[in-house]
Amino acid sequence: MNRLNADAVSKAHAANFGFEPIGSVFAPGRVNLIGDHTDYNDGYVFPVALEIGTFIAYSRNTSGRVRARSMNMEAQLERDVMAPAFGDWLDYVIGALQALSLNTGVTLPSGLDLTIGSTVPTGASVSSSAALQVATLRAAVEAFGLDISPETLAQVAQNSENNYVGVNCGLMDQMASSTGKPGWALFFDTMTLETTLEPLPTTHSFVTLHSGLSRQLTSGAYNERRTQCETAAAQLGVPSLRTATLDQVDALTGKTRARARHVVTENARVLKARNALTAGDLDGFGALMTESHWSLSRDFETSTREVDALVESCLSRSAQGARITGAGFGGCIVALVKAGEEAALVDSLRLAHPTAWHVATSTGLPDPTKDQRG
């Protein structure tokens, strides 16, 4: 499904459904370069957009219904605007455009047909789900013609990964994926809603490897971990995890202590890791990096035996960093290698792990120009 774009997701629309789509989307993937199970704390966050994506066209019907073909499955579904969540890939879709409804009080005028392609890995932590939503809303948007900016539409989205979904994830995926630049850095405040993009170096690249173990948010593990925190902040008498301190955290006891621990240096290290990114210390970000993934790995426990092998393996060849990366328990890590590395670090990993494999190269573009910053 790589070789996956818009023009062949617009041909395979007229040939599905007898008629040319009246228009087409696309929305990103994304990889977290560093800032985990931050977002719902109200911390920081450091994503950049992929190249890989969902695209989407899409046309108007008079039925009120929605028909969805999506190419990666084989499968069409059709549901009501208003239907019930049923446990399927197409709860993505009727969510957000349910969420748009809702939180806007835009009432859509008729019902849609959409065929969805994807080149973004599900299971991966790279937010195949926010940009299905993400481009499900952008097609909504055009297609009727709606005035809504991109943080909006990354707000609604969220809103329908946690109300109808049932994931309650914060607001990093739907950000990335409705705001970010692939070779762009994008450094997210999520109490204040601040985005500002740091341009990649051209120097170095971030790696992101699929580990071969897929892995499913809403089995409960993300939820857990999101109230250890609220626990957390209620003991402390804090808003948030953003606002407390490691003096605090101390007086905390078991996993509530190690969870408010991982969120309080973890921001520590996003704003850490932004100030060597535009400094040009890599050999900083990249130790940052792997500070982060051991952080995530013993005190947060969202890595594996197998993922945690598979950094250490990356770290003891050309990585100057590595850490899993987005929601984890299985998906992916990310590695910083020098720019011409690339292919020699995912072929050196082979043998000793045969399930892994390359997912997307992130890398600075040629003269970025500051103008792009938001």
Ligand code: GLA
Contents of the next structure:
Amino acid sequence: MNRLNADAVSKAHAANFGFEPIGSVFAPGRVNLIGDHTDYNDGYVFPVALEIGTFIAYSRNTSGRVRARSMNMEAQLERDVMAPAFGDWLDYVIGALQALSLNTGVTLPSGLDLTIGSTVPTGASVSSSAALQVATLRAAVEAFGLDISPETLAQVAQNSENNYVGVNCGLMDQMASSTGKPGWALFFDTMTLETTLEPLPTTHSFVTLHSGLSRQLTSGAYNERRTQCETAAAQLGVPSLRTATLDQVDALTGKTRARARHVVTENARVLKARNALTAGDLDGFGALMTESHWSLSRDFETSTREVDALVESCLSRSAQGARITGAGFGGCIVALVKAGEEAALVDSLRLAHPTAWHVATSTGLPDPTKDQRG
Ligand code: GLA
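Show the form predicted in complex with ligand GLA, please, the one above being the form predicted alone.
What follows is the whole complex; the chain from before opens it.
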């Protein structure tokens, strides 16, 4: 599906529905460089929008229904905009449109015909669902001429994921998809909702690699982690783990203590990593990534033996840092290497990790000052 682009999706729309689309939109997937399982604790995250993402060609229709063709699934589904969740891929589309009405008070004047094509692997911790929901919202915004900010769109997409799809996620993925840009790391304070784009270095690359093991975000383990963090905060008498200190966390016991320790140390690592990136200290950044991995593996228990082994293999080759990214429980890792060493790293893993594959490479733009935000 890597040859998918706006043109291919528009052509498929015309072939499938018998008329040209009004337009097409794109929303990217993301890789998180550092700061995992912090967003639902009011903490800090540092993701990067990827070049891969979801394309949607769209037209208005005269019914109150959504007709959607998935190029990836080679399937078409049709449902009322107000229909309840069915447990299939169209839920992400319908959920986003319902949340748009609920969150912004906008009444959609008609239904939509959509042709969807995605280059983001699903169940891989690179935000295929946020990309689909943000792309759906962008299509609705364009199709109906709505005036809604990218930040609000991110919140609408999160609302859909939380209340319609049923994953109690934070706001990182949707914010990265809606306001992030390839070549820039998005520093996002999930408490104040402040975002800043920091240019990635051109001297190094962040290589996203799939372990070959997909995960199930709805499987309950993610929601269980969130509940454990909320329990820790309640036991400490703080509104969220954002304000907890390590000394306080030491008074907790068992899993509650380990989960809270990850969140508190991870927030501190994100702040240090941002400073390291802006200071050009990539060795420092890499070391923080690796520390983050072991915190996620040992304290938060969201890694797997295979993912740990893949991280170790990257570190024993040319990577200056490596870590599991996103929700975890399988999925992708991200490794930091010097520019020019990306392909050699991927090649060197083939024998020991036959199921692993290269998903994306993120690096700085040649002249980021020319690339204004927007
Ligand atoms: C998933 C969620 C995010 C975030 C990450 C872990 O991607 O959607 O909100 O919690 O896991 O950092």
